[in-house]
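Taking the form predicted on its own, here's one chain by itself in structure tokens.
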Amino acid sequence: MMLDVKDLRFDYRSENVLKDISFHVHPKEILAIMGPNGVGKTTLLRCINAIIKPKSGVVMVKGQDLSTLSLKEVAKKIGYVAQYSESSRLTAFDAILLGRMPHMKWGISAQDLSIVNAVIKQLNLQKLTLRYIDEMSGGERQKVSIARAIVQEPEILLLDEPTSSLDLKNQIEILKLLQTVIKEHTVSAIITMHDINMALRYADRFVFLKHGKMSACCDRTSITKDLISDIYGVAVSIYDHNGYPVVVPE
């Protein structure tokens, strides 16, 4: 397995936010974490990435317990794309280059520059290279954030609501881009999403959270209207469209 999460629990003050969360991620797989607002999706990503410390449980990447590693070592294994990318007075090239920091020793090397240029070319970001982040659209900033995570050369990508606040065209571009990255870089991805139909189209497997607990972990063939109705509290029907399930509220 690429990543294993075992019996993860997180408490905030006296409140239990996550309880007994266990799942795994296969190589070259996109796993979507789904559920209503406030159910703990972002908290789960932050626990996986060692941004916050769980009360109990283990997160392992290729059999290595992340709690035994420094934050710099974790950054070599996990790339994190936050829900909202900061608008800063950096060029896209410099922002992407920051992703190489976990690998830098005495400064920027020729290898660092080569990796950044290769990712920029692969993701077709050449036109953005010298533009400032604070002059970009939301979709452009998100692509730069993904590129910055890729140049870390991680084994796992974590993306918190990568299509949030984007129009339909940019949502599709970001998710197709993610599929390309997974295919060509031998990494896996965990994403949080609210758009059920987008997730069903672009993710391979799904973890559904409800009240801080994991209600299901399955692929799209096991998605039922009873499952969706139970998670979101809305009666739905599910139809097939070109081989993909489409959820429609009743």
Given for the second form:
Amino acid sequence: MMLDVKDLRFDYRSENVLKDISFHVHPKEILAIMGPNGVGKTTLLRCINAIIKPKSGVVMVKGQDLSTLSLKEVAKKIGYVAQYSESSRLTAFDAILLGRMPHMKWGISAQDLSIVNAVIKQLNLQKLTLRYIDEMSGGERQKVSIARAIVQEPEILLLDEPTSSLDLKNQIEILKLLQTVIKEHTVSAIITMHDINMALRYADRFVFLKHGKMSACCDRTSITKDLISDIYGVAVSIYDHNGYPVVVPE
Amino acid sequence: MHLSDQEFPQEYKQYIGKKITYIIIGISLSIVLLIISISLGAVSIPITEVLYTLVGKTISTKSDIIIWNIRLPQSLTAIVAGAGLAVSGVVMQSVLRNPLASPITLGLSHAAAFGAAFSVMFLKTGVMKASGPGAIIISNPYTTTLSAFVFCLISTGVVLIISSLRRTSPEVMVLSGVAMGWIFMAATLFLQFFADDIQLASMVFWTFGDTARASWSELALISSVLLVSMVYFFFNRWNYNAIDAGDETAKGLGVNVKRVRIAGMLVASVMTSIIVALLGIIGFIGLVCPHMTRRLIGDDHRFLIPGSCIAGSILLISSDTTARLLIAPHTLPVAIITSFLGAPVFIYLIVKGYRR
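What I would like now is the form predicted in complex with the partner chain, since the data block earlier showed the form predicted on its own; can you produce it?
Every component of the complex follows; first up is the chain already shown.
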């Protein structure tokens, strides 16, 4: 098992945000965390990444409890792509090179440069290499962020709404890229998403959250219209399209 | 996961080489300006004589005295103080994620001015000298300097305490810094209102930042603080790059954002406080030089930190030389020139659309 989340609970001040969250992620798998706005999807990702401490429960990567590790050691196991990343006057190469920080001692090594170079080639970003990220489009910047997470050489990639501000073509490009990456590098990915149909198309399994609790953890075949209607509070129908379920509001 | 193609991106190496070239050009330019600055003034000394004197050969005793006792410490102070103020600005802008962060906008200078005014008023350190320009002197500069420094630290401490109560958000730091600045400005005005003529003159005189106040011992103090701070900042260069990408991203990369933010502010504030307490208020270097450098070589702190230092040195030593020549044989305090040079550049940056 790549990642195990057991009985996770998180409170913000005295208010309960998440409770009884338990699931696991297999190698080379994309798990989508779904649910309405404000249900705690981003909070769950932050708990997994040890950016915030859960009140109780454990998160384990390959059997190792993350709460026993330093921030830097966590960063060697988990690559995080935040929903918003600020753009500065840094070239794509340097922005991706940032992903080597958890592995750096005094500065960058020849190996760091070579890894960044390899990932740039693999993701086909050669044209962007020396362009400043504050001059890039949203889709290009998102690819740079994903490349940065990959050069961290993590076991797990966490992506917080990676497609939220992108057009259809870029959404598909990013999700396909993610599929390729996890297959080639034997990593797993956890993503949060709002677009149900995109998630059903590209993710392998799904965790649905409602009122801070897990309503379901299932694969594509177990998605029913009752489940979706219950989670989002909207009546829907489900149709089949080339073997993928498509959710359409009534 | 194993990644590596054993290939080194040549294109990237050339790009890095270009940035290093900029820095080498900058260093050479500041050395040239240093020598020119030593040669120019009320008494002009030929460049060759300056060079001979600097390598230890005495051409004339008069030049020897002028160079070693007056010009060299003053010019070196301009180089070192300019670098210190500029690098403080870079770090403050980065850790606070705000393009307007600088020692002046965060209230440090006002705190120092209040400290000096407090010392003049209550510790009786301002007196009148016989006549001529610079008639007002501070009778006990060490007390005044110490008082200015202490109030800078109080201001920094209050800002850090307020922000740690509010989860160390950069906005809270900036806003509480601005608020502290206004409090100290009001307090200074209050003291000035009740001061007598001589005290008032001493208070105002103190605020005119002037590199001529430093002798070798002050220069040694500023240089050693700059050296230690630079090593610290350079050690954190990747952390600052990560924070530029956003707090969440930086945390995901294993950066302890809160610690880097507080420590960065503390080191930058202490360094600025020492410079301001010793030399008086020198405006705009800390705000403008980082922005000029960002435009020239980008936001990568590996180059931005040394680059801004050089830009700060160049701007301050040029202003200092101009201040000495403008109404020669009298000299203007350099702070007047830096603001005149700095403000138009700043407005230009606003109009062009500044980048952090």
